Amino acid sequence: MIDTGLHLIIAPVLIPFLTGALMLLYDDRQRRAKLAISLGSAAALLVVAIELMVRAKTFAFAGGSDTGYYLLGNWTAPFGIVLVADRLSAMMLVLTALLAIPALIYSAAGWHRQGQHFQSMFQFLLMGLNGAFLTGDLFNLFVFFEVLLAASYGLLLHGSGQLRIRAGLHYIAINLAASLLFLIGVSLIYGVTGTLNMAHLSRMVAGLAESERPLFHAGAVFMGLAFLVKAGIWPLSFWLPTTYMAGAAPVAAMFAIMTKVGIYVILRLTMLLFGPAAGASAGFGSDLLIAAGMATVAFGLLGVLASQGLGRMAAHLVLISSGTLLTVNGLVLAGGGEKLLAGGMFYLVSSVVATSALFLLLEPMSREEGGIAAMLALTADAYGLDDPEDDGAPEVGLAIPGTLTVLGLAFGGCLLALAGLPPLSGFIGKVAILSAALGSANLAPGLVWSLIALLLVAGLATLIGLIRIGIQTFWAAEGTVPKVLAVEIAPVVALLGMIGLMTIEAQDTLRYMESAASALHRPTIYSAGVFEAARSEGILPEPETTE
């Protein structure tokens, strides 16, 4: 008997793919219908992602497992393509859907009218993100990686403005170079092992001949560099601040999770291929991740202090988040333990939601005419609003009263979460990381104290930088109060509500993260599950035979 619940694993890929393709058939002037379809798709993705998370949490997959396996074409591993849904991938799926819905609602304020096929590109971006989180095969990781990149190119260039076009072309060039590195790395790994299945690689790496191991490590380095570029690692992060600042507000809000695709892949592959069971390859790359992560945090905090505009500052806050997570990844690979990884996952979710909310606040906070407009590096040209396309549709939503009060409270919530101040989830995430690092017997005390000092200084720099922008915006501003629609502020309030919910449910959330971290520390269970996914539990029934 076929377990129909297994079809849920491929649904996060199929739903946005079919939705995006369907909307290409609509005339681009039918924007309200396309927006409704896109929101329905994102809501369906959220429902599916939550169901997968519940199944992983309650061991409700086939055989009472916390991990589900979907064999495409009903081909068993390592010959066929496999999708894997576990606690970590389910968490990333839920996070993606939770960001997509507010971003789509925000786009109803007029952003989707600045160019063509916004909704289709948005859906293809979701398809690429979800596929990258679910795939268990390196080649298909490359395919989904290219899908999300192609969609992000169109979304970044959506609209007009010289700054946006220049940043978009730089972004395309950098990612094409990263894709080339990815292909070189994949080729080297396949040449050594003869497989690209992650579970199969996990089984093979410990038994590699000593003559083959350097070439395998070289392939891993090339492939890792591709994702480190995407994660914004220093010194390969020169493209990120201008790119993220130039994107339209709902696009930048989704880009907050784009860097975390690189973080996710590096975490997944390092725990599978270079964990304690990897033999001579155990811990490979940990020193590089720690050093590069700390350098990225330092670069990010200096960028925050130097930034005069909120857009560039928000982009550097993304770098601080990525650097912190890469450092945690390196420390975990060096023996930091499950609790350290769990704290890093908690911090990942909190920082992504907070930076996404901050990106949505950029344009409303820079809308006022006067001195603050000169201070903020977010011009109407950068957002493509000088010559908006007029299709005769009225503005969506109502202007809200007490605009500065609402904007100020929302900005304050982002400040507390990103600076790591109590009582919000950013503080809990940092405390979880630092307490786990202090309690680890495998980490050098000097390294731990360096991490503590760096995170404290980064929090202080974030506090100083955002307070400076807040003072300029809400206290020293002159001119008329900007008009902000409810459809623009409601998504920000929703994202901050998620941060509040994480704070209230911090104990249960951390417990889930600890279970996910524990599973990542047991790669043999992951690989065994992929190989033991029987045809009788697959997608298609056995073919009928005729005499």
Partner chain sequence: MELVLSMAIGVLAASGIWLLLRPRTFQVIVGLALLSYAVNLFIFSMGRLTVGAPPLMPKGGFVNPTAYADPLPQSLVLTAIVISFATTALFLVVMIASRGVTGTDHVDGKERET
Second form
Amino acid sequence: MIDTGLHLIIAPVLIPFLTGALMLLYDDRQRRAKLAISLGSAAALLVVAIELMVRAKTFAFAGGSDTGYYLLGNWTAPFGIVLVADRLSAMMLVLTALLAIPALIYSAAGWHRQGQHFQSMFQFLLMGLNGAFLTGDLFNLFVFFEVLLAASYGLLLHGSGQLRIRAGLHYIAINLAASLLFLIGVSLIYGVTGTLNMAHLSRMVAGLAESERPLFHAGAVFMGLAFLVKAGIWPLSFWLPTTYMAGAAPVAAMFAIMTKVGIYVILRLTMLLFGPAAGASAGFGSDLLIAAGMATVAFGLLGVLASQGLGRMAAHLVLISSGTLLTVNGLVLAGGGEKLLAGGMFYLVSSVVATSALFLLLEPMSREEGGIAAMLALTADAYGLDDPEDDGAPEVGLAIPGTLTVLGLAFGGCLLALAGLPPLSGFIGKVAILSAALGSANLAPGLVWSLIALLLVAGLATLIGLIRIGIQTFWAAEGTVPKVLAVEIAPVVALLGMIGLMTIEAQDTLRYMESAASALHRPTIYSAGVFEAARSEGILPEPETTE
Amino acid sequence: MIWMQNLPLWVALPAALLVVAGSTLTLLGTLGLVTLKSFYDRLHAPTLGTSWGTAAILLASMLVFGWTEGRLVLHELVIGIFVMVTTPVTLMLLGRAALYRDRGEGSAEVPEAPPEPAPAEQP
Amino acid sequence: MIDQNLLLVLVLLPFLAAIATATLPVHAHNAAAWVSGLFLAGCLLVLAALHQTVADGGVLVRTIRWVPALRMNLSFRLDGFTWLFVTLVTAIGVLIVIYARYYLSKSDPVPRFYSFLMAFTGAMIGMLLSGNILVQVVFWELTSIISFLLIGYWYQSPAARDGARMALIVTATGGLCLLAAMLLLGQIVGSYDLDRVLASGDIIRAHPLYPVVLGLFLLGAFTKSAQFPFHFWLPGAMAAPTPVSAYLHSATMVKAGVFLLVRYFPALGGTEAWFFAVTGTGMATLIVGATIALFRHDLKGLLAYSTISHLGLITALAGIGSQGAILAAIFHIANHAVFKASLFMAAGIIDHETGTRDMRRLSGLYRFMPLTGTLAIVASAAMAGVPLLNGFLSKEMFFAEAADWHNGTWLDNSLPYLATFASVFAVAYSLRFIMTVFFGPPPEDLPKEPHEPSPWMRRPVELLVMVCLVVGILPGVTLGPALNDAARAVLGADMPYQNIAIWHGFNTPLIMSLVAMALGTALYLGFAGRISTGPEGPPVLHRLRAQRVYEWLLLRLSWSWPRRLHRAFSTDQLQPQLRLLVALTLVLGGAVLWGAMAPSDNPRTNALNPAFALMWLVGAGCAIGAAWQAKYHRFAALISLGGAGVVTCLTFAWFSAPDLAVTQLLVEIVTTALLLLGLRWLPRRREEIAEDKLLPARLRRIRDLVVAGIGGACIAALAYVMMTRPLVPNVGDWFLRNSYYEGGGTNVVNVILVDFRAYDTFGEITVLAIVGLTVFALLRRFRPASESVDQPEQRRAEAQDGLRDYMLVPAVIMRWMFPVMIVLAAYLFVRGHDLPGGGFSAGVTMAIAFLLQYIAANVRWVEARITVLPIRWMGFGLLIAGLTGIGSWLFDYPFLTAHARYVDLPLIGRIPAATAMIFDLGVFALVVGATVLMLIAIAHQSLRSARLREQDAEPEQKEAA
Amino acid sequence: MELVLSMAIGVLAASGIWLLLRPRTFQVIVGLALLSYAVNLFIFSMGRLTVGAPPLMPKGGFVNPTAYADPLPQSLVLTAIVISFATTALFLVVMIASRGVTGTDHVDGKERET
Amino acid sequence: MTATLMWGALTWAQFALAAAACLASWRILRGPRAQDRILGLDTLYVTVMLLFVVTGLRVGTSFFFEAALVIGLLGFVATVALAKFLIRGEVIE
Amino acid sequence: MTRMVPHPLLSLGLLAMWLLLNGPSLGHALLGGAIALVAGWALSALEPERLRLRRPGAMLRLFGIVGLDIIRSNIAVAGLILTRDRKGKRRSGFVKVSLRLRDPAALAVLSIIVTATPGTAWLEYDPETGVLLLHVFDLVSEEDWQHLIRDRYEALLLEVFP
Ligand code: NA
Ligand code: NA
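With the form predicted on its own in hand, show me what the form predicted together with its partner chain looks like.
Shown next: the complete complex, the earlier chain at its head.
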């Protein structure tokens, strides 16, 4: 009776939601069971996300479309909230699920026991992320941003301890301020246009009265700033390194995609609202994005070079990746073309997976200097008052042989991918961006040259920085080989496997991204689809409401 | 205000009087809150508003809405009861708090604390 | 087709060998060597099989689709030039494998060594064979990366680590430049296909970007082949095991750069810029390398600088670019590879058998190892360019090219002198090598007693020296055809066959050679003593070492300057970050709105009600009061905040938002309670903090006040402009029209929340749930600051102040309010759909009811009587809301589709029934659970700290007892 | 009324921003609360101001939307109120925890060095 | 006539209550002791509640009722919590 | 019966409240009844003791007296505030009253009466001694106030709450 195909689009939100809610009914000490449930949910998410991706790719959504629409509550746009699953959002969903599984496996090494309700919060984070990727409504975007932020607060503070709490305080304060800004922006846009539906807005932009346009732009700027905070733009990104460093490893691994939600939204909205068809608003904000993006790359590369520890460096790598993507976004808005955008998407996926892997490596790599022991010391203030089973030594597991070799290889893989060195996907992404930028007729050569210089220098800085750490850790360190569990290294290997797969299947991946980029360049099709999405007939008679 | 056009005088007059009386009482109470010199004096001031200030205004409301809706409107009673029952809690605690703090500072204004019961008296 | 596939085999075999060796056990010395050697031998077989095709001038190409979208495909291409080069690489590779088998000690983890070595070979072959210029960069960078691992093989030594890092940074930087160059080339040519690029020389040279491309390209090539001033990494890389040095610095790594110069000559070369840049750099490198080599005391150091110098020679030839020059360049590539590999191996044997490489300690070794000595002497002679050896031939060709007329520039004209000058030093250092190491008095106190190495360690050297001799004597028969094939492959088929003879008559090159030998011998003989006692490097110049400059620069560029800059452009304090956010918002918002924000001509206004204005006098006063007092009088600020909140709530009610008013009020109450619960844990704040009175603090405050003032003014202006604007047609109208007919409720706000936009509410309750969990989790691990563990001052004093049963009477009322509040909650819940109220308000009301009981009594008292399991409430709440939404699937509707209808009940009549109410019930349960959880979790801290106090007190009591 | 309300929003926002930039956690939390009042009123005012016409519909009959206050901003504010309540609570607890582990209520977890 | 009468009465009432709120808030801001401020807030709550009722009368709808009801029943919780904090130094023991 | 309806008076009151709020109808009577029952159970969890009231007549008389007193005091206190404390001649002060009343519920009612009447404020009650400390706005004679509390309110309350 239930047409699963119809409801597939909401599944990425519902699966983690139900899982998270259900786990609240169980005692938090049943951690193995919860881990299994959580993993099951993530696996289901992956299946669903891939199915959505396949549908987007093969035009298998209703009506032979490459985009699926889901009218929540069966209300048509622009009145109800509509979910839109197109190639881009499907890609982000897959990426999220792909990161979640390794992070969860990693957490089995002991992290999930460092605090309460880890698994539920993790699921809610997934829900928030997926919700933000799918929604077609501005205010709903706010709500799901809050879901994912709230979950990220919880996960960041997971395990407690001074470092986390200090970082958490800043993180929360700044994000609260940004959320307020977001609200001002959204409401301003509603006040000017009378709608919250992104497709509706996209239709209206070109025809806005000239007296209204500045207000509309102001709304966009306020919202944009909120997203830019989340994306880690310089100079609004100083919270990011401390926060990402403080998070527990599996959490930090998920944080790798958190900045990208900001990027995703900026990309989505700018392409919808300020694309070529936006009349007087076309290209709005591209200068800002380019300038801010480049400044962020520059800042990130300075940070990478200036970092002493791998954690801080990894966080600055996140900034470089964010900055690059924003620059690309700005350039695309300025007419950079579909290929450039496709290159950017490829880069996005590659850098997210690689940073995630790096964050997972962080802890095993620094184990000799403390690692889990240090983490326990950090949270030792919890001793004495709580259930003893909350804490304690890491779970016994299978220690891997040839630890240093495996760690070294994994680290090397991350390094190659992040520095954009051949042959891994980072290189392909960089080549894709650079060759597209060079090939674009609409971009000022100065911009293109700056982009090339910046990307190459950033790659170099990454190489220098990571090599420094790598040498320190693997070559210069003396003492015993740390004990690393298989559940800790397997996720990293899996993530690197993804990078490898992306490298080998670069053609198909890039093709997919090219069609995604092409779709983003045609917002009219998006909005037409949203408005034409049909209500479900259902099997019940029309409700009788009058008395 | 158009909706009051048809209000008969026998409703409007008492209602108006009640409203004016209630609000004026409340205002007077707060005036006391500002002008009275000691805290314990000021503690009395708001009760003007919570007793007949509230009662008068609620009565007026019952009267007017009772007439316009053509039936007995009593739900303002609930508010009245709530206010009456809950105000003492605040004021008692506040008075007690002031007493306690003043005693703690050794103020001569306030009476001594009741003597501690001898330990033997305790069950 | 078989041939083409063999090409793939050629590239793959070394990589397969790498994988195979990597899986061997740590001490499998023989197996690793055998596997590597056999795989490479396989490569040689393949090369032999392909030779005929290439010799016929054919070009083999095999392409595998990789990323056609980027025009980046795995294309491999074999012609005469690459055949020769690959053969060289592979053949010397085999010898290195054999050599390494005996060179490495038992304790070295050899599988890793062979694995890296094989991978490196594969990368090198891949680079040579790449038919796609981007893929060429891929393999190019791979050689850099793998060489890093090889150089750092003995990573326990700091020198190895530094050397490896330096090599990687320099060559990878060059690689990035090369990448940029290739991308540009691809743009210019329209293809990344090597054949197309090589055929498009005219287009490239005419393109305005040609200088840029050339610059980037040369940076790539020069860094890799250690051209001055990027030469310094090469000596540093000598920390590698000798087999690695022998391989990297003879046939492979450094030759990649010159390979590129020769290969791309048709595309990029032939211009004056090329000549000056390439030949100029080459000559400079030739001279610098040769000069420094003479003064190095380390055997491998001498060889390293000699390598640099020879690479300069080849580069100079590539810069000249005439047919002869290219042929000579290729010839010297091969010759240098052969004699330098043998020399490195010989140096390795000496090191291995004596324990030192310092020429000041080595002496008279000939009597201990005559065979090795002979081999080394022959190889050195080849290096010095002594006739009848292969080095002589290519050097003669170089001299010939140097002496020849090309373009008449000053550089061209000075080439012969420069070449001779450099050669003088080459002769001198070769002599020094031979004389100091093998002749003279017997060595004293060497770490080891010198003797001949195991024969198999010597075999590779013997073979190579044999090649030196054979090629040197019979060049035309041995290497001639292959060389010609190679040169033709580079320059085109129309190039005439050039005979390579050992005797060209008594001509200028020969004179140059003789002069060089004479002067070189004189130089060595004249200064031998002073050189050996002098510093490590040429006089005066040794102070000015490029490596130091590099290290200084690297430290600055990659560490101290970035650190300083990073610190200047970032902060880890919260306040500046928030200030930046506010300021950026104001600046950007201002930039967009400046001059564009006029109030509407016909403003939409409501008549002013003085009461409302008075109320906002209250609100504003409270807001400012809260801001004023939040530092020193938190309690007062909290109360002021409550005042501002209640006026806000009034405003909502005033302007037709009763739901908002109710919700705001309820939240206000809970927030006050929460903040109060938190206040207890904050430190006392003294009014007098001297620092606050200081000027900087004051200035900070003034600045923030200005920012805040501007911010407030801007948002006020924006709000005014928006409020007075005519209302645009909006979706709100649709909600008003359809709320009752479609949503089955008259309270449109509630219908929006539980039906039209229920999905927002669905997310919102999740936020609440998450926050509840977070609060709970965080507080579970909370440990208060030591001063907060104590009872609050008030309670410590309680005994003497007779604060007995102060709650007795209030608590009675508060308890009796519990059921009343439950009824109120039910009331708010039931009517929500039609009138103000709803699940959220009801939930908060319920939570307040619980809160009040906790206030009236204490935690233990309450929890002994009522058990609230907040997390269960939350779980059920979420599940109810979610499952209600999913329930619509059963009827083929999307998630959260509500269904409303009126139901006839016996006795009661028609009552409204909407599934949205069930959803709202979920909201209710969740809100109760989450709010209570937060309140109680904080409240429990007092209990916990009481327990902490008890714990702390216990040891004291024990001590006392 | 519009002028009064916009000035009110301005004062709330200014007080909030001022507090947001202060160094003590409690100041920041009060600032966030004040700011959220300002923002909620701002969102609310996007539906323009209507006196005495809450979006409570008659049961049946013709509905003239212009006669009622815009319900959408109201529902947005409701959601925003709930979310800012939640986040305030969270911030509060982090504030308490921060004070517990760092011993200070400075936002940076350490007193500023002068 | 009656409308004018009611208008006058209600306008006065609104004004008087708003003025009362001003006076109450003066106590909130002025203090001097914490108990004064709480007393001020409590009074402000009641005043606002009455203002709800009066404004409801003036507009002629009963939708202000819920807000007034909530203040009437729950408004004291905030002040009770504040008062208890004064006495005990914490709200929940 | 006591288990099902632990606080019948309260439940009845709550039902009345429900009907006052929602308007009388059968549906609401049923729903309100159910809710009132549940609320009664909730209270019985906190306070198992049932409230016993006697003499509803005395109760009504009390209501009447209190209502009148409140009106009178309202006027009196308002006048005092307006006349600026009778030009400074007003004296306020503390009054101690020894109470016989011990039932907490009765005390609660008394507290409501005292508080609702402007001019008297309930400050402190010592359960050990039964002494109540009042603050009186216009203290003419301490004994008048003690009599007022004891005879006018406490006596009736003792009748209602045995
Ligand atoms: Na509602
Ligand atoms: Na009183």
